[in-house]
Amino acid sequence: MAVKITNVYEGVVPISSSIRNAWIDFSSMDCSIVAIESDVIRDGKPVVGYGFNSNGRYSAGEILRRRVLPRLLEAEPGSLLDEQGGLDHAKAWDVMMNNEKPGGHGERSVAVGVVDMALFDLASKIEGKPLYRYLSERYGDGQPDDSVFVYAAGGYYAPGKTLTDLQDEMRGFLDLGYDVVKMKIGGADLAEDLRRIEAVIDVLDGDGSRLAVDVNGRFDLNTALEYGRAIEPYRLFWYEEIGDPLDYHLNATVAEHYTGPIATGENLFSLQDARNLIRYGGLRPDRDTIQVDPALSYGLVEYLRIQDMLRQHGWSSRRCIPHGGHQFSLHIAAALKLGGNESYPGEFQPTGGFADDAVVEKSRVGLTDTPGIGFESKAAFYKVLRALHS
């Protein structure tokens, strides 16, 4: 039997906070989420599939009423599908994008993204399985990785944060089963910057490769090789996105003169984009990291063409960590072997972070049985979800 769309909803949610990096703060930040409805009944009710945007880009909630919904919902039901009737990812992709120019990547990769994620969840629902089972047997080896490596994600500026505050925040990571952190530099000077990273070394006993540090695109040249200098001695586990996202150049200059790893790639949102950043970006796959969300990229079908991408271009996927910190690219990382992925154990709820009873060990968390994404066992935030039709 042919699934059909029956219904999309479509909403808001406020991630708001007080957290601050180099470049944004997170006062006003919201995101989209859509509920997908289809004609499959499983115990008396409609199999539902969900999706949202990941932090860092406001709600694209315009684009998805005016241009992307709609097409989807005028589509004839066919063009929607595989020949065994199931939903064809690819197909619904291209209905998504039918009459969109080329290039202006951004707010509408987001829109494509968030119910490119929800049609996932609805597939894998459909069949039964977890998304990372479903993805691997489709573009997979059909072997997922059982655990997947995951760092923490904080260190943000907020106001009256103290040294000793950020050093509480980190042995609460520690405290979870993390043993890789992350940290914001570049919003406040080089001295205090120091200082900052300095004491959370100093949680790490000492172990500067276990911190990272990021820029969130801050530093012009100069500055971005005066930071390379300076923290170079660390050793760090990487340097995040330290200049303007599409300043390949800077990239290129900074990766000729710091000989740590780098790590890009988050607010980069097409194939066409992270082809530039490794043609251009000056990155060296033995030791830099590509950070592109599939959520926030025009979705999954478009990640696996940055993958295909990738491979040619004689890349692993294990030099790929996405950002973002929430399940969809939880499930990602597994099927498609990935080398982990974010995670926001204390920021940017109802949204972030893995399923309610996910265990982090040695900084590797495992994949829960739950059929599709697995956002019902997150309670706080399947009630937001749920509330979108019910």
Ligand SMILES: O=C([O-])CC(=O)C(=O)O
The other form holds:
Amino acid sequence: MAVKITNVYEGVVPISSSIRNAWIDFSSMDCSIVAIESDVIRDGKPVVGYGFNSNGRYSAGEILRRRVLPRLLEAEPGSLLDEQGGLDHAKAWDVMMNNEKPGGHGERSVAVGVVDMALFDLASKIEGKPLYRYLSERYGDGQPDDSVFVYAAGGYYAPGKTLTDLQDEMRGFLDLGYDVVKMKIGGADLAEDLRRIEAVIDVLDGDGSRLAVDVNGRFDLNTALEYGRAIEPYRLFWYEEIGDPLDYHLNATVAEHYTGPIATGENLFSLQDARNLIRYGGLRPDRDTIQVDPALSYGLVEYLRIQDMLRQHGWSSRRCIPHGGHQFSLHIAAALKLGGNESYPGEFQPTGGFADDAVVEKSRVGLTDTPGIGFESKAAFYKVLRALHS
Ligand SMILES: O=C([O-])CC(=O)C(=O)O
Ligand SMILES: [Mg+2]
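Instead of the form predicted alone shown above, give the structure for the form predicted in complex with the ligand, please.
Every chain and every other molecule in the complex is listed next, the one we just looked at coming first.
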């Protein structure tokens, strides 16, 4: 039976808050959402797929409304389908990218990523399977991981936030079942950041290897090296996005001097950018982590290409832990056997996070059997998504 897209709805949801990293505050952060309705009827209602654009990049409604969605709706229905009449994600991707020049990926990758997510949600719901099983059968070995490593990201700067507040926040993460936590650095001077780092390490029973620090691309080379020397003795979980995401030379130079693990990639939005990181970024496949977020970077169709590229360069999928803390990447992590997924227990609501009843134990979270991505088991977000097409 051939699936047909009947309607597409697009909207914006605020995910603003008073937090700040070393580069931006989140006072006006928002996020695109889409609902894609099909002609497949279940329980008397059309099956609908949902997507949203992670966090950290603003909504991309203009590109969605003017370019990506009209191409999808105007495409000859058969041009989106595989031989069995199901959605062909790579063909849909080509349709959305028709008449788009290469390079300069910017916010276009966000727009395509949202729709790609919704098409995967839709296709797996039509098959009545949770997304991770659908993906594992198609792109993995059919034996997905049944739980995924997750670390708790937070530790933002916020008005009036004290060291004690930071410690309480981190204790809260441990109480929720996380063993590894992440905090922001680079938004204060080195001496203050070291006090913040030591305060958090105290909460971790003195074990720095359970703490990741994230610079959000703020440092120039000298500052990157200075901080690197200062934090190396803590033997941290990783030192993240140290300089500008496209400054591969800076990254490579830091990797020559800083012996601990480095993580980066959340602001690389294409296969080509990720390949440049691998070619020129000096990352070490035995310890470093790639954080490309499929929702921000042209969706899973492009992420699969990135996985192929990494394999060709001798990288294990286990060295990938996507940015974003969302359910889409959680399924991808289980199906493609990634190293884990980010989680934000306290931020980016209503979009971020996993099913309402998800339980984290020893820093791992299980997958649920809800068909699709499982937005339906995340009540506050589902209400927003449902309102798009009611
Ligand atoms: O503060 C942000 O933009 C989020 C971020 O870097 C992360 O999750 O690693
Ligand atoms: Mg980051």
